[in-house]
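First comes one chain, alone, set out as structure tokens in the form predicted on its own.
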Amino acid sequence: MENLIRTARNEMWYLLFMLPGICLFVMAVIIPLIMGARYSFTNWDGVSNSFGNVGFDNYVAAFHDPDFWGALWHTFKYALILTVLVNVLSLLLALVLDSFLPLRNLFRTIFFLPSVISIVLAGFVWSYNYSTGIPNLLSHFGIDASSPLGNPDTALFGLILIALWQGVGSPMIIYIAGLQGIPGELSESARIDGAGSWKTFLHVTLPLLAPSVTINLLLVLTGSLKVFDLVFVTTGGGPGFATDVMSTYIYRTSFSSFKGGYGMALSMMFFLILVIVTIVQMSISRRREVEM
């Protein structure tokens, strides 16, 4: 008992360094998602006080929405084919970059440049580049083209070509920072034990690089999976709602249909989908991690 005390005792000023945090966390996070929760079983309309309890029906109508199912379709599709795109071209730039190549420090700036840009400027950028430089640069060639953006058929594309313009930097750099920590020994070893380059990547340097893989991963598909800013100021969710993702169909509904509460039901399901997917991509890649 007596050394409980003194544990908590000398973990008190732990604890209180951590107190502001804590509280910021449950004012920004607990409380506003207690409340989301408690909308999303009434028919609230998103801006008078007045709502009455309609139990799950907002549930209900979410499973028999097709607009909700297309949204997470397009949402998912996104999200996976960014993340595949920007982790194996950010790897591939890592690996080149990290070698003796002439003014690497330059072409490394010059790559992570886009992410220090905001994506509302990256998407303001591109539909100017799509819809006016890029047709008039290929009309010089006598190649007719149109923006990828007003086509159903490969506007989601064309977002995807954007983000992955703009997010490539950050996962190189820090590929390159997960390069640099591998020993080089292990890969002279491997060469003097006769693998080639593509043994001694596959098995030397990749499995070494699980944690930055991990971390990439990770980071890359819970943003992807939230976008809304570049949706928003590119396509709106157009055309034909062929762009239209769970957060803009969720800002859609509850401002401009007034359905608050029927918004709010779809951001918990969102929400849960988004928990689910973290926790499953997390097993998978900690499993393929291994220790130096």
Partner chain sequence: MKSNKAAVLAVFSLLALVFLFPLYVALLMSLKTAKQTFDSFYALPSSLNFANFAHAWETSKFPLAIMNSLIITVLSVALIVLVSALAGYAIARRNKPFYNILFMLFLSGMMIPFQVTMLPLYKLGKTLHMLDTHWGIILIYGGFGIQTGVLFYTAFIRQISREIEEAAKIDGCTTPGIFIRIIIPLLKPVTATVIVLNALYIWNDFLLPLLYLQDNHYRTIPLQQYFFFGQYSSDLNLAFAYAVMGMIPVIVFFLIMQRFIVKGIAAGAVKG
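Positions refer to the first chain, counted from 1. By rigid core we mean the largest C-alpha set that fits within 1.5 Å across both forms. Keep in mind the model is a prediction, meaning the values are calculated, not measured. What changes on going to the form predicted in complex with the partner chain:
The rigid-core alignment places the CA of G142 2 Å or more apart between the two forms. The Cα shift for V26 between the two forms, taken after rigid core superposition, is 2 angstroms or larger. Relative to the superposed core, V280 undergoes a C-alpha shift smaller than 2 Å between the two forms.
Now that you have shown the form predicted on its own, what about the form predicted in complex with the partner chain?
Shown next is a single chain and nothing more.
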């Protein structure tokens, strides 16, 4: 009997330990998610206290909404290009910083520095550099330039460049950590067997780096699919709707156009797309890791 009480008391402590975490999680994630799912079937304007059920109308409307498809297309274009660029650049930086380069720590600090600045600041600084700083520099070489953010055809690439500048820091660190986990003898012996640098990299380093590649692709891809701040503070989705991404479109729909129910339906669809992308990406990467 006494044993039983002691066990119960012990279990109670562990349950008590869990309680604050559960409460916070329920408040910040579970309740909003359930509320959101509920609102997505209503015509709620996002402000008033009353609303009516509309069934799947919001979802049907989204399928016929060209702005939704436009925003989705921009989101994926942005995310895919950025994921490739960030990973190529950060891997290159990591490879060189892990080798013979002098002043490695200084370079690492410099390439990481932009990541710690808030996106509001980065957006502001870059908008100015795009519109005045860089054209001013280029005019010394006789080149006439204007801000890429002002032109619908190049605005998205202008944003990608800012995100690249801000985004290489962490993946670079992850690649350096991955490279340091690879025993040096392996590339050494490949070299003795007559493999050149490129072949050694392709057949020895890269396969062993596969876990870092997986995690970096996943982090950058899911992170960039959710991009909000950069677009919101730099272009606001413009010019026209050239840089409107899912999250800015959802924000505008919910808060500026007062279509809360519709905004929530868009959010739910976006969430579903993200889950699918994550699962697909993870299963592809895992399979590649095993093969190699």
